[in-house]
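The chain below stands alone and is given as structure tokens, in the form predicted alone.
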Amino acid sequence: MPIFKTPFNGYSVKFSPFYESRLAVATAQNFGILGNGRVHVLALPPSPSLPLSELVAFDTADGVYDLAWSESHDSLLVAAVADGSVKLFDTALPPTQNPLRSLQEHTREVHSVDYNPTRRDSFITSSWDDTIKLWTLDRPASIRTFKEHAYCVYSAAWNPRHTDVFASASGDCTVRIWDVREPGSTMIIPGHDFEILSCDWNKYDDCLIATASVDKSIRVWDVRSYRAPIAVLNGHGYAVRKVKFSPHHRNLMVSCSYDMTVCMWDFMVEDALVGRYDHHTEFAVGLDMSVLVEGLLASTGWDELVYVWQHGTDPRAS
């Protein structure tokens, strides 16, 4: 399957949601402790044995963790900054003429970006200043901070049916639901014992929220009764970086982790981890799964390798 070797260390990936053979990988230097960054926007070959190919790539001065897709303009992307600090490119202008636009508002690294799927005007940032921010396209400060939480903000993810809802999960080892139209959280969830560092909402059912946790685990919550999680799924052996559910299934969700793998899971089934994927050889960080192409997955982590592969296969097998 397609393989992408990047110059620095892979941090994010996200499918396009308007083109199928398409997506953007997030870098930086120096496993992000120090240095440069750039975000390469691929194209999926017309053969799986062929290479990925880069359509246009984009440096920044400091590495980016992570990036979203526009919902709403098919060549925008928003990019999480290490300097704190939220770039727009637009991939269909040249390197020169971009950012179109870099929002300085974090005082800290921008861990995570999330574009709101149904709204499609706004997205949300968080960082390592313990806060999350609310941006629009055509503004250029941020509409609201959002500051409750006592340590950083890892992830922060709109849910799919409630364009003013959105979760956020932290190192004080708490997930936060939020409405914008609130003065404060809503929902407090004290999910795991130790830091949060990935949460995602169901897109099958509003209600059911995953969270990642560096004590390994995953954990599957309903908000309408919360004490006790629905589901816990053990099976990686370090921190879980990054969870994700299927866009085409109800039951299913992505992991991926320190541990180097990508793992498949079913929540609803005794013997929940359905697929195990290693061909990682350094931390697994980002991870995605196509809205337009069920099945097809994409990974990149620390070994500065990009992954594009349909589930049941070898992400190696060319």
The other form holds:
Amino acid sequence: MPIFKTPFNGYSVKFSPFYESRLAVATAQNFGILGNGRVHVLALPPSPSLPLSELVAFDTADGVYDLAWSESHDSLLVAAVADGSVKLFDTALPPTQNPLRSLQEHTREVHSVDYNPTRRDSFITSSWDDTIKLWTLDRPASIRTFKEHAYCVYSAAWNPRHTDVFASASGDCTVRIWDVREPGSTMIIPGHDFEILSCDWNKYDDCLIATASVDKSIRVWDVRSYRAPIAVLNGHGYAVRKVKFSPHHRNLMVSCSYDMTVCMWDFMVEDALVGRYDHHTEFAVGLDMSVLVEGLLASTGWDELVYVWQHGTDPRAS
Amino acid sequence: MEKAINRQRVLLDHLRPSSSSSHNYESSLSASACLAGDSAAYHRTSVYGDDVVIVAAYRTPLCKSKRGGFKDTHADDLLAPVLKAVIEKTNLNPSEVGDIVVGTVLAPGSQRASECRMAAFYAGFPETVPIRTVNRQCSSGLQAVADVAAAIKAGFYDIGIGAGLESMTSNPMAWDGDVNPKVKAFEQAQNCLLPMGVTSENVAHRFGVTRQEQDQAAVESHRKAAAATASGKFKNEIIPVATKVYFIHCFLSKRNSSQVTDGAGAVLLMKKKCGNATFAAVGVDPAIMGIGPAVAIPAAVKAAGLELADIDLFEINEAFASQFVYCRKKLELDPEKINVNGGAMAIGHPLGATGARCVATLLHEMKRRGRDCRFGVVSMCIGTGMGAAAVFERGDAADDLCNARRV
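So that was the form predicted alone. Now I'd like the form predicted in complex with the partner chain, please.
Everything in the complex follows now, all chains and molecules, and the chain you saw is the first one.
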């Protein structure tokens, strides 16, 4: 299976929504604690026994914690940088002409960025300054700032169906649902007793949301009745860093954790854990499922490796 | 710095949440202060674009001389395959090589130098690539690597090959002609003529290395070499040599000294970013020449700005169990880090090739072990009273100097 070794520690990996063989990786030097960052744009090889090849790379002054591909332009990337800036990169332009823009508004580390898949003109960033900001590609300043969380907001994700709705996961142990047309959050889910590091919407049921927490569990919630979760998925040995619903199967989701594994779950089944991959030798922190190729997974971690593999196969096989 | 401490705290809270409420969180984790202190092993090296790096290292199988697989092989036929391998496996254009330096000890100087030139032609090098030999007895192979590195740093050329070659079948250890009677007046000069085995006994007696310790070291060397061979650990570094025999077998002898051996090795160096090596040669009493590594290793390690504890892997030539055990004990080295795939007692000591062979074995093992294995040392004692050692550093712990643009 194709792999890529990054010089810095991996933080996030995302498949391009336009090209099935293209993906981008966000990395940070010295585990994201101190140093520079780099965004790599990689291409899948024609044969799985070959390594991934790098198309272009962009350097940043601080670590890159997350990135998102634009849904409107096939060569645009948005990067969430640890120095509080949000940077726009154009992969069609050489590194010297990049970044196109650097948006400096967050006062602390920007931890996630998500591009609106339906409206396609806007994206949200979440930060350790407890806020989420809404931006569009053409405006130099944010359109709105959502400030309610009491601690770092680790993740913000657009609802795949409702263009104005998104969810945010925070270290204040809550998930908030927002509608950009409303002044404040529309729902507060006290999902876990410990920090919530990631959230993602189900792609087939717009009322289902999954949360991943420091309490090592993943919970699936129906926002219509969020008093109790629909499912509690245990199995990770340490805090769960990221969770992602499958774009192809309603019940499937993947997660990655500080326990260095990537797990696949079917939350409708009693024995929910349907696959575990332990290819990483350090914290597994970045994860994505391809929308264009069914079953194609990508992961990255602090071991400076990016793996791309088909679900059911061994990521390390050559 | 405040930012870094904060980020660290946020991450630590994911693993060991300091929740104010009395929730049940089973965490077997606890944070501890970094024990590295100021240790050099944890400092990243800044690298300048003109540093020297080792790109490839290969060797032939090593065979018992006179009776082993290479007993009918010409010396130049031992060198040619490794020279060819470092070029083919790195896709290098041979005409880009600035010089080839071959460590070689026992053969008559000019003839061996000619044989090396011929070997280069067999290997496909054009006539425009020069070649020379170097002789510092047992360290010649390592000295060749050091000479090429120094020449690259001096700017004589950008790409070079340091190699080693010995056919103890063709050239057994011997002294031609008579000895100058003057040596009787100079004890140290006279001691240069001591048979190596006698110097080994001297070390054993003077420093109290028991027969049992020597035999134990020999057993360990054979055991590790057998395990390494069986598990295929040498397959990446060994280049096959076509000879009259259908297969080349690694002979293991039941002795606590290295066997006389035929073999060759080659190391490709070039000027590029990342990677580092320091080299030291020292002199010691010829009568106890085996103590060479005990003096050379600290010298090389110090020259590299490190401490012995920073070194993760050693290849110390096992000329004799007595001197090997002495050096290991004197420097208080962890035996688990030394000659992990066996040593000369099992594998053989083709005098001039040993240095290059050890470099190949060391670097391949460091690569297998990954980032944890950052620094390695090759060292040997040298007949007539010297020691040589070189420190090698992995390339990926070095940063190119870079300033990311602030936008």
